[in-house]
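One chain follows as structure tokens, the form predicted alone.
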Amino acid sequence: MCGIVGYIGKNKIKDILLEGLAELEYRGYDSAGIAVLQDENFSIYKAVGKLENLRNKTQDFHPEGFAIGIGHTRWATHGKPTELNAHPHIGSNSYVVHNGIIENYQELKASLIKEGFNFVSQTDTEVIVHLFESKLTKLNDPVKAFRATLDELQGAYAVLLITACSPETIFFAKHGSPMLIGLNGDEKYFASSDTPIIGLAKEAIYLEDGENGYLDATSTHLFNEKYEPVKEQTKALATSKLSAQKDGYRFFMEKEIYEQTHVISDTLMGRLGEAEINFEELDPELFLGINEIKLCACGTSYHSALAASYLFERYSKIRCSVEIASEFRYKEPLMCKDTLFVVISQSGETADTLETLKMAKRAGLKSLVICNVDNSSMVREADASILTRAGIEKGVASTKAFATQMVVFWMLSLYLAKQRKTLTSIELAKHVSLLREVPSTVVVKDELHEKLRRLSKRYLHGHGFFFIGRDVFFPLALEGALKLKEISYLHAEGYPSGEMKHGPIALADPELFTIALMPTNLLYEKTKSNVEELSARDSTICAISAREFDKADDFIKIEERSHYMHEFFEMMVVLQVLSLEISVRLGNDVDMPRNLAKSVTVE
């Protein structure tokens, strides 16, 4: 969570940390800050709520020249919004910002309270500057003091630190949440992701966990958790961000849906052969020995990893788990080294889900990521990865992620029961041309848009949402419900469509709306049946379907489709499009909904 920047040059400072923090709002946007130091003299700003109010702040601040500083925007995790608990955090000389948690916070302070120093935040961040103030005082070297005060730290963090009596360096420490450092000759950049120094920087140090040191606009001092030297090993950044840009589109969330049918076609560029997948970035001896294959993430990448269950079981006829990452993390689990373990992620950097990923490593198990950001720590961490190519996601509540997630899943099922041929040559260049078309399925029609626009109206009320449907649209009704929840803040449920009976059914009236999946390819009778007995019960219904449904009260028609799952890519384009405009409706902020932010980097 939240979003770091930093900045040592000559060139507008301000502007730099601003134009930063603007790229990494989606992370946090609870309150937001910058500090400056400047010929030994310091600079700061903090703001509550949306970046603008920063930018409000600091519109009479215009520092000119060599300077060093550093950015953050905030999402919550100890104390409320306040300015207050805004970063940067300040000690006597010196301020911190820093995206994590340090799980020790608390003995920390109580130490650092019977010393004499004085807090005026909730937050666990202030207690690193006033740490290093006092290693400071003591040591007289702000290298060792720093040092010192990472390893009294417990937790994850990523922190960069400034301090009067060292003004032009900036400190840094990288351990669970991600950081990189940008290079432009004497220019230097910090950021929690690339997109905020793409132009500005041309090459960049993505660092490791463990990884620390202090930089200055002349020289790069970078060691490992050891404090051992660490070669640099520098990457190029791309130039341009004009795929990050809204292009005319009212939210980030629209235009992310719209570029769908794009993205799926950069997914299954070069993967698919004329009757088989190739995915030449994995080593066909990944699978040797494999029985069983766990999935493991957390929210959306969850409901992908469970529909993904299905199209293993059913097309490459081997055993499938799938875990919740926070979950997993605690139950004691059994690791069998006959196990792949796949983690899912948009971000690569999902606090709990990378902690699987290592926990899988320690036990000996082969790794597989599959995800959106190459140099991410997953993807750095596991054995093998594939890219989902979906391009920058800046909305908060995802969508073309999910969408690349389960191509690459139904690519990778076809993949994996060629190898133990558990298709044929004709079923797999069957499938392999259902796959060619589904860019086509996921394009959004300016009829279909303007329906749901209207229908949008009519479910702004009552007591809540049932998401409903059966086998791999079980997982698209929890992912219809979650974005609803996330972006309009209705209270909504997915629940397979045969569980109705066994309790929700209960909460039947005409104040409860359903959202009936119901594709013609698969279980159409059982699902009607379903259906059927909500709307005796006087549920008010709204059925997707290519098939009409005399007993919904709204029907959502789709395309008449030959397989399931072209079904599912167009329901779930329905489903994304009527959360976003019933959230319009409610006049909500679409992009950035309260109380979330994109990349959770935290417990």
Contents of the next structure:
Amino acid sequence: MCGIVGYIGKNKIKDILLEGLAELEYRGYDSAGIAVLQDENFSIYKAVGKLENLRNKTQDFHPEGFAIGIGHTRWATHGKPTELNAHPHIGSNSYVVHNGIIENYQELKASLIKEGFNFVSQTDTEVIVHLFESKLTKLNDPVKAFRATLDELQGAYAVLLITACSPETIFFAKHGSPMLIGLNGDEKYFASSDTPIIGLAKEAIYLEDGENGYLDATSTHLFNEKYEPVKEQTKALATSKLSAQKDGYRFFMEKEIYEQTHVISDTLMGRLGEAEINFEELDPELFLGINEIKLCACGTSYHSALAASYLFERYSKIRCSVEIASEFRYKEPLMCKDTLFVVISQSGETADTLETLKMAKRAGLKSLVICNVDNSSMVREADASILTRAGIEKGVASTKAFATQMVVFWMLSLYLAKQRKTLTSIELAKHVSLLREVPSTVVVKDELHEKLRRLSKRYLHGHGFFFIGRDVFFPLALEGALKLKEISYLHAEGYPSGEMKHGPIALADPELFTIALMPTNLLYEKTKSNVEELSARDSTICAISAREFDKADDFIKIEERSHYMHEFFEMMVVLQVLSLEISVRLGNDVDMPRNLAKSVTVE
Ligand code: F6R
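I have the form predicted alone already, so could you send the form predicted in complex with ligand F6R?
Now the full complex is given, and it begins with the chain already shown.
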């Protein structure tokens, strides 16, 4: 999804903007651009495709000394990925970059065209810069013109604007899309997430929705949506980006699969007692009067929520329902105050999920977010938060975020089980010791990786994949199918094993690949019968199990385990590595698959 950077200062502005954009690359984009204003002259560069193309275009551009500038990576929403549609968008003497969607851009565009403005792009963003210049002509004051512009914009946005009539100032506004300002003496940075600023600024202002203002090297002017001055609240920024490097792995996704063992240890750290789970960040009163849990999320996070619903009902004996955020928003849902509303999100910025959280809050529900990014919009919005501690996830296809979400959910179901007295101390102690072993279940062994690499060559074609499983292995099957389709572009579906005979089995033939999740500790015989039904219809079967299964064409053996959740985590790794190796053989961009964005901040 789109990314924004901005800079005011005396340092190498071109490098700061381009390096900042590189930090946002993992979010997905299809064009990029920068605009620099120095000594009243604008320099503007845009390129379609990778940042390398933009770097090449700026080879002879070497600004020295004080300058201001803005940059953007664009993930096309309105209009194709072309240079004209890339940001920054130009007026006659101003430039703008924007994340989000301006919903009323067509009306605004029509009236600006009537005023005589000429549009060169198909984007919604371009209206902002023309609207600003229209207001500037009438009001003759850039601050008033910027505010008058904001007053007319509808939708979600984060905006940076620079203009020749105020050549040392960046105007900014946040309304529904993330934005923060990094401060380091007389150097100022803007970014849509903190990674471009880490190492450059020590502290940051995380803007709240409705906040806007302008700043230059020596002063910051911050206002709320009524344009009343707001006292800036700064927060310390992390100091190291080390975890975001590839560390010798071919892809970020591969590195992130391998580091699951470490990040899961981090997720568990300080939270495991003898026979209880400690979440210091939770006020136990959060669950007072709660009779139901509603989980809401998108994509991979939705899959972890679905798996969690089995754990909450099984261990905490509490009613639990799961919703896809984009569906929940418009179904006119009934919300009861005895429901705890839980959103799950790696980024904490996904527009649909964030909106459901706001809806739940408006309806007076208590809320909790399970999230990987501290200070993200959801963390700031929810009553309570549990951080998953997976570290920065750069691969667009989520891996370690899912793994840590599952660990948090398992712990949370036990935390609640203790509160609700639905498990005995002996049972709780058993679970705690099982949790301690999770990091070892996700270690990627060389032999396993090599086997999956060899096997992958047999799964590069066919007319589709079914991933099947029961209970928590059904959401895991959904997640396995999602991983495969995201990075291999092969068609894959996840199904509950027991559902196959209700329709999907009609597709079975040798060109249909079934990836069967067959845990020995949970419903083995039931799953086995379902897989046999597919095998009898000549579907090509790849079984994943600790127990040999002679009806499979391919067999991936996992370790004998005493608990199904350990089988869950080991199979999760198998599915991740298998997808990765299939994608590598197909020559795809593993970390930045086509059409996808890391953080989906539009609905
Ligand atoms: C898939 C993937 C997406 C995200 C989804 C929600 O690999 O990463 O499906 O899970 O876009 O994102 P978050 O969790 O950031 O809310």
